[in-house]
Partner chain sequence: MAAEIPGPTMRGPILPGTDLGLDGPRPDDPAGSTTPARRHLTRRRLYLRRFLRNRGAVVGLVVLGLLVLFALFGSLFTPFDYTDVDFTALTAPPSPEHLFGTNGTGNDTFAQAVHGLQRSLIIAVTVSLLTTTIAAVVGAAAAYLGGRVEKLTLGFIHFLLVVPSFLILALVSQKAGGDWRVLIVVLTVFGWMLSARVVWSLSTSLREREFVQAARFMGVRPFQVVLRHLVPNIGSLLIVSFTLGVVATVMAETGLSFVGFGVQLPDVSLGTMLSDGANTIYSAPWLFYFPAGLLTLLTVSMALIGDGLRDALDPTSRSGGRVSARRAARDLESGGMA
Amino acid sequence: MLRYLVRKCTGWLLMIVAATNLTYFLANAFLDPRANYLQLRPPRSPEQISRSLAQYNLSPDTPLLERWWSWVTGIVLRWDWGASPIGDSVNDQISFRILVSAQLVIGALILTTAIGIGLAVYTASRQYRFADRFHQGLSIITLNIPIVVAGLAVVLLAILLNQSLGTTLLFVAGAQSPGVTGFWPLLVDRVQHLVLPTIALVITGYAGTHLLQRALLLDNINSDFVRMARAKGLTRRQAIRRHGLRTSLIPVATSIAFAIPALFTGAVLTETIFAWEGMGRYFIQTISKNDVHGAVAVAAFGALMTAIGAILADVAVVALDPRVRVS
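Chain above, on its own, the form predicted alone: structure?
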């Protein structure tokens, strides 16, 4: 198993390096850092713009391969991913925003998975009864609710709740309040900011896991090993939980693992609605501001998350399927 993981990690590392370098050349081809200086007043001459960009290794007057080599050596020797066209450190931005997104994404992913799988087991064991049809209909409705609508609805309800209580129980914007110090006050403040965006993500995300897991469970209900379990005296619900669930979890675990990179860099609307300065908003900002180094760093982070998701998916399959573990 260890040799297998080392081999997989090595392969993904090579793919990340290749994808990141390709993204660097594509970003230089389509993004123009000079655009950040064109609207300045008083206007700057092309020579002044070029000199300003040269200190950040972004000047178009410098040959592309020379810029690329300076960028690569900076990463390899100093782990320096460069600077934006206005001098902001990409390292500082990425390190801060990863933590912001992680607070939101990890909690929402855990809750979405737990609720989706739990509902799937509950409804599959009550196939075509009222509870099954009710939760199916509810999941179909929430699956089609845009995150913007869900986010704004949650914000409106939170505002009404705060007004009725006469105090701010849940914050509707930002990841934390300024000036809060101390472990417990800071923890409570983070939770107060985290509740609303997490609810919005869970409302729009659990249904996919629920419907997929339910369909897979129903496919396994009539399999030989489930029938054998029921013949030994287990009830339908017990047979589904103890035997059918483990096999049907494999595709769900794989899909959840590969959803990790999309959650980190794709929660743009959620972060915008709740004013969270995470990776999703940063990705949009790098494109809009022609930030070559920032865009490449986000792409590299997305590739890393994809690799982690793929490795976690392999580990989940090995843990859930004894046949794979033996092979």
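Just the form predicted alone so far, so send over the form predicted together with its partner chain.
Lone chain follows.
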């Protein structure tokens, strides 16, 4: 197992390195940090701009390969991902933004998975009855509501709710209010901010798990081993949960693990709508502010998430399926 994991990780590491470097060159081709200095008053001469950029290793006068080399050595030797055109350290930005995004994404991931699988078990054991058909239809609709529409609709409803209550129960913008101190007030405040974006992500996300898990469970629910479990005296519900569900969880676990990077991308739009200063917002800011190093760091983070998802998928299969042996 360990050797298998090491081999897999090495492969993914190579992929990440290649993807990150590719993004570095692409970002250099498409983003022009000089634009950030053009609107400054008093106007700067091109030489002044180049000199300012040179201290952040962004000067277009330095050959690209030379810049690339000092960028790479900075990462390898000092774990320094560079600086934005106005000198903010990328490391500082990313380290706190990952935590902000993680609050949102991890909570949503757990909820979508739990709701999706729970609903799948419920509907699959009532195949073609009203509850099944109703949730099937509902899931097809929610799965295809664009996240932007869902997010904005949630915002609108929350504003109406807050107005009818006369107080701000749920915040529609930001990850936390400034000036809140103490453990419990802070926790309550965080939750008040977290509820709405999580709802938006869960509404659009649970249906994928539900539909997939339902289809897989239906393949297994009438199989011999479930009938055998019933014959041994388990109730129908126990038989489905312990025997039917376990086998059909495997592909779902794979698809959830692969959904992690997609969730972070989905969070780009959610974070924009709810004004969360997470990785998704950072991604948009780096591109609109011509921040080459920041954009590349976001790309590396995205590739890392994909790799983690893929490795988790492999581990999940091994853990869930006793037939799979890795050498």
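Quick caveat, the model's predicted, so the values are computed rather than measured. Just so we're on the same page, rigid core means the largest C-alpha set that superposes within 1.5 Å between forms. Numbering follows the first chain given and starts at 1.
S.K.: Superpose on the rigid core, then tell me if the C-alpha of G166 is displaced by 2 angstroms or more between these two forms.
M.R.: Passes the 2 Å threshold, so yes.
S.K.: Rigid core fitted, is the C-alpha displacement of A239 between these two forms 2 Å or more?
M.R.: Yes, the C-alpha position differs by at least 2 Å between these two forms.
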